[in-house]
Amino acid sequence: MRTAAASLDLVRPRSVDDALRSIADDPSLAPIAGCTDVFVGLNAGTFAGTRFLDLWPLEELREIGIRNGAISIGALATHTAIQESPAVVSRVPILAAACREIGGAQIQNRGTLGGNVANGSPAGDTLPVLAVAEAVVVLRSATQERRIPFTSFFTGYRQTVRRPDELIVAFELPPLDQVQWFRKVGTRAAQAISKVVMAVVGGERPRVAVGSVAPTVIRCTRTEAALAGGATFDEASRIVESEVQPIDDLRSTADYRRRVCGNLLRRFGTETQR
């Protein structure tokens, strides 16, 4: 049953910091941005929030940049921002190409990356990149602030160490210099939800994230090591194989996405390692 408009409460910040007092005063608001998931949740009636912080305002936390030789990510920037950033583009391309693959041009231009990873979607298709990147997910509360290893934020299922009375404002994802590679398999060639999503950095420390396989995204810590060590690209995709835990779904089979995150791994290396 889709949830009556007028059954909702908003309320509209006039900065992070008054944001952050209402929040205090009442964790039971939930933090909105670009409501790209919030509209169909509420459209399905699957959404049990009924009181809002809309947080779309809120220009400063939009803001991309170098902060102490990181690049700093505001909560609010959109995937569309994340695209046109020279900072992203020349220092993480792969964020950029991930933001490109969701949705169309509307959801990119209000979707944001901290609604994405806020989300908590195993399917995210930054989430991958992130974890790779080991980024850093900076929380705020009206009493302090804390800095998260990105591969720690979450859980479970949708689930985060985010407290009720704290926002996600900024991602600061240090320096990385070695090759980067996106993938993102899905039903067609745009606007599709993933069925695998992967995300590599190569060099002497490989990190390999995969999205869609696992409740959460998960950094293949096995295989990580296996090519550290000097495996093979088939020998590690056999390990990523194993590695992942997929179900069956409406959109796949976990036979079909072991399979494809293996073969994934391998086009990693045919094409960075000429």
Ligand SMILES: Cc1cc2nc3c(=O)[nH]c(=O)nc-3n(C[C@H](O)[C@H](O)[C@H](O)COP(=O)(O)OP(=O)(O)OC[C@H]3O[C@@H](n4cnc5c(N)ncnc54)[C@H](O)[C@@H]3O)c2cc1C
Given for the second form:
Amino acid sequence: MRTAAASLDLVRPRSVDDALRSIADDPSLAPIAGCTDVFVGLNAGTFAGTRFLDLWPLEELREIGIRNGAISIGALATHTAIQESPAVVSRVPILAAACREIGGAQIQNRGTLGGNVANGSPAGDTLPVLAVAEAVVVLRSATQERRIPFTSFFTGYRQTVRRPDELIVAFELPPLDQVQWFRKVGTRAAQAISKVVMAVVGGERPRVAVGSVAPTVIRCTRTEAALAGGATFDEASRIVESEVQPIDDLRSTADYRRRVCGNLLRRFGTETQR
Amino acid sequence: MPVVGTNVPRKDAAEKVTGSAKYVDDLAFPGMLHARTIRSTIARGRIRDVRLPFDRAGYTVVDYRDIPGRNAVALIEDDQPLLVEREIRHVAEPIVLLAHQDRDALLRARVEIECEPLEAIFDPQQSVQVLKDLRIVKGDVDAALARTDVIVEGEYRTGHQEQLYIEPNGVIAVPENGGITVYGSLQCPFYVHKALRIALGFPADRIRVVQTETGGGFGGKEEYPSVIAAHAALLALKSKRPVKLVYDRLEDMLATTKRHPSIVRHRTGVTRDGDLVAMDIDVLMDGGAYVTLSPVVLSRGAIHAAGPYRCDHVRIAARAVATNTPPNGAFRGFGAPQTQFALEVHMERIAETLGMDPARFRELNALRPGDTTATGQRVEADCSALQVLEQAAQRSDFHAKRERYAGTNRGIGLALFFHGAGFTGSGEVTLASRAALATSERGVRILVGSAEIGQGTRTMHAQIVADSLGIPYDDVETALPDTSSVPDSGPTVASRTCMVVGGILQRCAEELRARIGDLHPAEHFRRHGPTVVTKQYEPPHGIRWDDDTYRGDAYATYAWACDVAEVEMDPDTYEIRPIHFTAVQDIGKAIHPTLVAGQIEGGTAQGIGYALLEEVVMRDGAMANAQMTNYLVPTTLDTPTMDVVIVETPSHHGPFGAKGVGEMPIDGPAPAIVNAIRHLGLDIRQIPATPERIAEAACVSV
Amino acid sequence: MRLRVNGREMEVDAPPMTRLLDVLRIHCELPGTKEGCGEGECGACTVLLDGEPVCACLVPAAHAESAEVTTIEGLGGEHPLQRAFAEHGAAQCGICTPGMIMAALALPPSPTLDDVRVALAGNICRCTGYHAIYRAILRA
Ligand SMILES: Cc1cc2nc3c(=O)[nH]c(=O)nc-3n(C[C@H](O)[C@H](O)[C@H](O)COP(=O)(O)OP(=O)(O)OC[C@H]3O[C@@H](n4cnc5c(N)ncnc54)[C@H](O)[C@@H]3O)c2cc1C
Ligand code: FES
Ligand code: FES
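The block above covers the form predicted alone; next, return the form predicted in complex with the ligand.
Expanding to the full complex; the earlier chain stays at the top.
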């Protein structure tokens, strides 16, 4: 049952600083960006908050640029903007690939990278990419800025280290020279929530991250170590199958997810011919 | 210039492409209230107490005690209450109705319902409450099976399927002239009319039902609108205000009807040369908590269970049972997709057992003119099972691809099927539908109760009338389906709107022509004022049906089709992608080829969803995935290229040779796809064939 | 709040978190934009927000302030896409049609079939199986 719109307040800051002050004064404010998650929750009556802080007009949070060799992507960059960014396409094509598979055009035009991460769904499609890219999450409050490695950002199911008075302002992705690979499995060819979503970076220090197989996106460190130690992809596949902790839910089964994880890693191996 | 067989502009196209077509939620009336339904959250139990702990000022509250007539949804049986009195039989059963001027206030109201839960039954195999059972017997199955050397057995399952029309159910009830008018998104204005008469205890002339533009139905707006209409009417009568009751998607999925899940078992005897000797078929359907339309869904399912094949010894035992789940109901195909899925997958397995080519095996056994169906009906010259089979195999290059794909990730499979047009058995005779034509200033106006729900009713009827009268298409208008001004043409279901209602209209036109001589009807109207011709359905000569023995002519005629599916499996994810689809369908006569192609393409897409994606996850008797994000229907990227071939072998029963077209397209895709998956070496006997099921099959097969 | 809809300035009195869909349908009395799901999945509510297709059921009214909103009513009725949809049977029940046309507006000139399929992947049509829609757009 839909939440009544009249019962909802919206604070509309004029600048990022203004926004940070508002949320410092009232940490119960829920930030909103493209609202593609928030409004689904409100329409279904499952979103708890009633007071909102509007980030959408804050242009400075939309920027995508190169800073000290890293790509910096503003929290408000939409999935469309990310796909269209030459910097992203040339350096982290798997991020563009992930954004291309999020919802349909309407969702990509509104949904943001910050929202995808802050929403914290284990099925978020950009999350495994950020995990293997070893991105840094830039959190800012009225008083300080913190830079958190993406891999320590999530602490549990939809739980993050973000404090109530902080906003995600940007993500920084260090240069990636190694081969990179991404695959989303959602059964329906478009507009599907992932049953398994995997990102892999090859090279000396291989990195494997998987979504939808645990309460949060996970880096498969045992698998990575095995690969780094020269394990074959068949061996690594078996390790990844034991490393993920999927469950049966509305959308799929634990068995299926486990097998697909193994298969995908094997596919990465054959496609990148290591 | 004749228009039948041409692609004249749709009558409703301009409004639909400009957004000016008025669907029920686009209408508002002065002083209108909004409504909300309070429902059960358990599958079975007794209500102990209902509390409304809020200030009731401004609210209209209705429960079963406010029903002036009978607390029943009038359909086949009267077992389903409009509002629960004491006993809850399924989740989402309506208990209390609220109305308020302000939607937000409506959302805020909290109703507490205290219940004593009782044990519920969800597995139809455990249910002892039979809603309907029937037997079709031809020859002596037991004796025939005893003497055949090859017997193939199998069990096949299909799940619920949600119609997922994009416009959810909704109505507006307006108290008027001491009676009630209901505007709504619906397929069967006269079903709603009857339900209101019984619920309200009003005489027929105090009830008016008007169909508004309807955003899809597919059977899902056949019986359920009666419930919603009665609810809105009760609130409107009590509040003396117009009341709008429009469901949101979640409520629509949770509470309204779906396709019946089925379990079908086959035991078939064949000779080594591939001749069908005996077919023993057992059909079980899950009807949900009340009878609703289960008896007729079961009956159509059973009659189609032996498919378009000749076999001297057939026994079909079918039953629909009750479970504590929301009632299942009408959905395009009406039982036939379930039973023909089972049969066509079974046929594939038989061919495999015999080491025979699947097309050849079907060719050997397909019905030819003069052969008899399971009910003993002799099919006429318009039986084209062989032709559609041959054409589909040729068009799709079936045999070459079957070889070429062997051992790859691609598979190709086919399904041969048929679909009876119109109501089953004596249904049309009992219905005795009527249709009328009235001369008008423009030319002539069609008066029918048939609903335009996207399939093109208005356009197709106007074409039939234009040519039958010999006047331009543009001179034919269609009256709004309003029970106060059009005759009862029966429900808009069962692929009957063209063949049956169109046929009555053709006869109206012929009589009108005889009455007005050579004049254009508009000219006649100017000179003599309005002339109205009303005609009633007349059963075709020589049609016989016995409802007690299920013997005889189950339908006036059948449409015939063969689908070929080509699929590709992703070996990593077990996802099956349909890559190309060939549909060769003989529908007698395409009155409007674009509309017909639209029915075939749309029905095929729904069938692809049924085969691969659409899974209703039931938990404790409730649909657990009642959102579009979790109940997946095909998007553009899931729908393959399609080669649609319309074959026209005319039937003398329908206008211009036409038969039914609306439903048949959904009978074939699921078995064709599953047979293509079988070509990949995977033994699938249950749909949807989700990647999870394929992965499981991949463990055992190959 | 003020917004520009189909080139016209409008003044509406709606809370900022009202769905743009309701603002259009109820406050602006433009019911051509349809609601099929309220969860961003069906695309029936697609409108252009500053030229880009979005789901109006997921946009707060506040985000349409000072933006340009285009709905199906803004196309007039003689737009080539509208004519092509009518001609090729792309509108059956018609409930998805306004959203389909709005999403198709974002396509580049002379799109390929693949372009069309990708651009419409967020719009569900339950009637047509999409092929008539492709034919309409490719020939518009
Ligand atoms: C139809 C549909 C399909 C979808 N498909 C996919 C898909 O395929 N894959 C996928 O991953 N997701 C999908 N989504 C989910 C959603 O679109 C994405 O998660 C999107 O990136 C969310 O971004 P947003 O800007 O819309 O977030 P919002 O809805 O505005 O916010 C989401 C959450 O993040 C918080 N938040 C937002 N920005 C910030 C910030 N800067 N700092 C702190 N907190 C913040 C909000 O408070 C809220 O809790 C889909 C959604 C819909 C409706
Ligand atoms: S109503 Fe907005 S996407 Fe369905
Ligand atoms: S035309 Fe009915 S949903 Fe598209």
